[in-house]
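Let's start with one chain on its own, the form predicted alone, as structure tokens.
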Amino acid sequence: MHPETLCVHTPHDPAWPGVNQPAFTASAFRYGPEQEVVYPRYSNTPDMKALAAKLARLEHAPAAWLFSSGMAAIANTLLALVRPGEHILFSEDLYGGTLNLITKDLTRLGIQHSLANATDLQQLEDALRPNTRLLYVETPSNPLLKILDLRRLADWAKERGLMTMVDNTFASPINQNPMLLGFDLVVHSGTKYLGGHSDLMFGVVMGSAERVDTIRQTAINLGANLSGLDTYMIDRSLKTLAVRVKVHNQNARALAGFLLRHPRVKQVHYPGFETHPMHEVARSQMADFGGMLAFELKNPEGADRFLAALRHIAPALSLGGVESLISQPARTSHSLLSQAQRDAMGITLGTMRFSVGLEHPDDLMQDLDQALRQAG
């Protein structure tokens, strides 16, 4: 089925009369000899496994498993993987709260780790190790939009029997699917575009049925289930996730070529630009460029003074909701780096991550220019 159709239908007990996946909000549930033990923890009540299936329909895997939020998601993949001793191999460009992960925690429980420049496969190969495990890559990146060759990095770790992780949480589902490129697994912060509504917090791991158990054991021990509601909210959700990725698309190609032409912005970052250098690998494994952009003041100095300024534009650590959000990542989503980390990745004050949501593009490009005009 086309992904509009699997967005819309939920698979679920032929039993039950009703159009829509009902709310399961029991913790406790009667079982028999012959029957499963269903525990809200152990994320197997009918609800969530219909959830499960339908997210992983979508990305092309035969299984997934849900979490309470994208980086429990990460964090849980990550640990039922990897032991301590190995080794994991990350691109340089990651979200802030991956990259704190992985010094703070990984680092302590004696998994190695090496940062390098994943356009480069040259830097790939210097920096593995007979040790080393799994590639862990993001693309498009956050928050500088920088976008990776996925069926390149499959092919060459597949050569070197590595397994292959991706965050496709920018992209969502409807413009990328990493696993068709040869990726084992794909994770999503499901807080941003799956839910799409600034109202839900979870996370989701896709892959092969073999692996997907794996994590679910450390999963059921690290106890990082949803609940009844939120599960039926996130269903509610996705039905209507490729009609608001459409419109997504097309807000952010307009917004960008706004910011483009922009006297006050000194540079954008959106991979629908044929001047991106890596526009040609996007056209090639995205269907659309996505609904974020990054961009950068002239005047860094007035960012305090062009965000108060924002009238339907929130300011706001988040992303992928129906309303446009911006943050300045130096204060928000990379404020646990170093200053050191920020420079080598690009990061500055001036720099502005925007969510583009579905309201007119007019009126988004009005109210940025007016704040713009005030940064001076």
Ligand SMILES: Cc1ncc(COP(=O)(O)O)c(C=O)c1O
Given for the second form:
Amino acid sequence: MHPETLCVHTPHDPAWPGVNQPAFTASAFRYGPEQEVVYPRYSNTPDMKALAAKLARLEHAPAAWLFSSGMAAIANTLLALVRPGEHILFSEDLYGGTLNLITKDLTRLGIQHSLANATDLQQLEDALRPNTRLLYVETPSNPLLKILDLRRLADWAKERGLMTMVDNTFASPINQNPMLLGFDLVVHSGTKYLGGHSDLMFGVVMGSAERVDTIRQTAINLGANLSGLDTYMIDRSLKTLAVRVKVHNQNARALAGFLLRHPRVKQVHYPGFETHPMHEVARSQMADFGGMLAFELKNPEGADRFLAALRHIAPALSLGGVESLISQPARTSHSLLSQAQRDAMGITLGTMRFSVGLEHPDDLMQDLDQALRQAG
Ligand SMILES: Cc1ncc(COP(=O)(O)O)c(C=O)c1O
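Same protein, the form predicted in complex with the named molecule this time rather than the form predicted alone?
Up next: the whole complex, starting with the chain shown before.
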């Protein structure tokens, strides 16, 4: 089935005559000699199982496991699959929370890591250790929309016996399916495009049945599961994922072009531009370029004035919702990093991350134009 169809239909018990999956809000379920023990922390209520199956299908994965946030999905997966004394190789452009997890908690627990520029296989080769277990990457990256060649990385890792994991949040399963490009595990902050209305938090990891079962064994102990009501809301949101993402893609394309021509903007980071250094790779592995872009203000000192002047676009953390949001990564998603780490990633006070929503692009352009004039 096509993703549009997969989004709309959730397989559920045919004994239920409703056309949608009902909400299961119980935290206690009767059991008997022939019945599985059902408990929400085990993520095995009928609605949770149906949601996980639907998300797995959207990513062309055999299995998926649900979590209460994207960070819960990332942390549980790494803790389940990598042991103290082992080493993880990360691409250097990562969501700030992921970087913070690695440098603080994983290090404290004895899991080693290296960060390397994953566009350069030699740098990965140099960072490889005999105890390296896993290669973890993010593409398009947060916040500067850097692109990594997933096929090339999967081949490289496979030859070296490493597991591969990618954060596919920015692309969504509508624009990119890393399992089809050879990756072993895909993780999403479902809080973003999958939820899509800035009112839900969740995470999901997809992979082989065997790996997801290993993750399950850790996840049920750490307890970062969904609630029944959130499960219902997520399934409802997913019904429009494919149509939402198509409009996010179109609007981002229009806004990227507008910003590129604007005299108060120094640079626009958008993989759909032919001038983007990895445009050809993005074309070859993505169905479209997504709803995210970043831009640099010509006058970084005017950043506060710019954000305060926005009328419709909210200066807010998070992304992937129906409403347009702009954030300043240096003060939000990447504020926990050191100045040196931000400098190395190319994040300045004038860097603006733009999650382009579903409003009419003309209204967004007008709002940006008047706010950019205030920035000076
Ligand atoms: C790319 C990416 N991965 C993971 C996360 C973490 O997700 P959550 O906030 O749902 O825990 C985020 C959050 O912004 C993100 O942007």
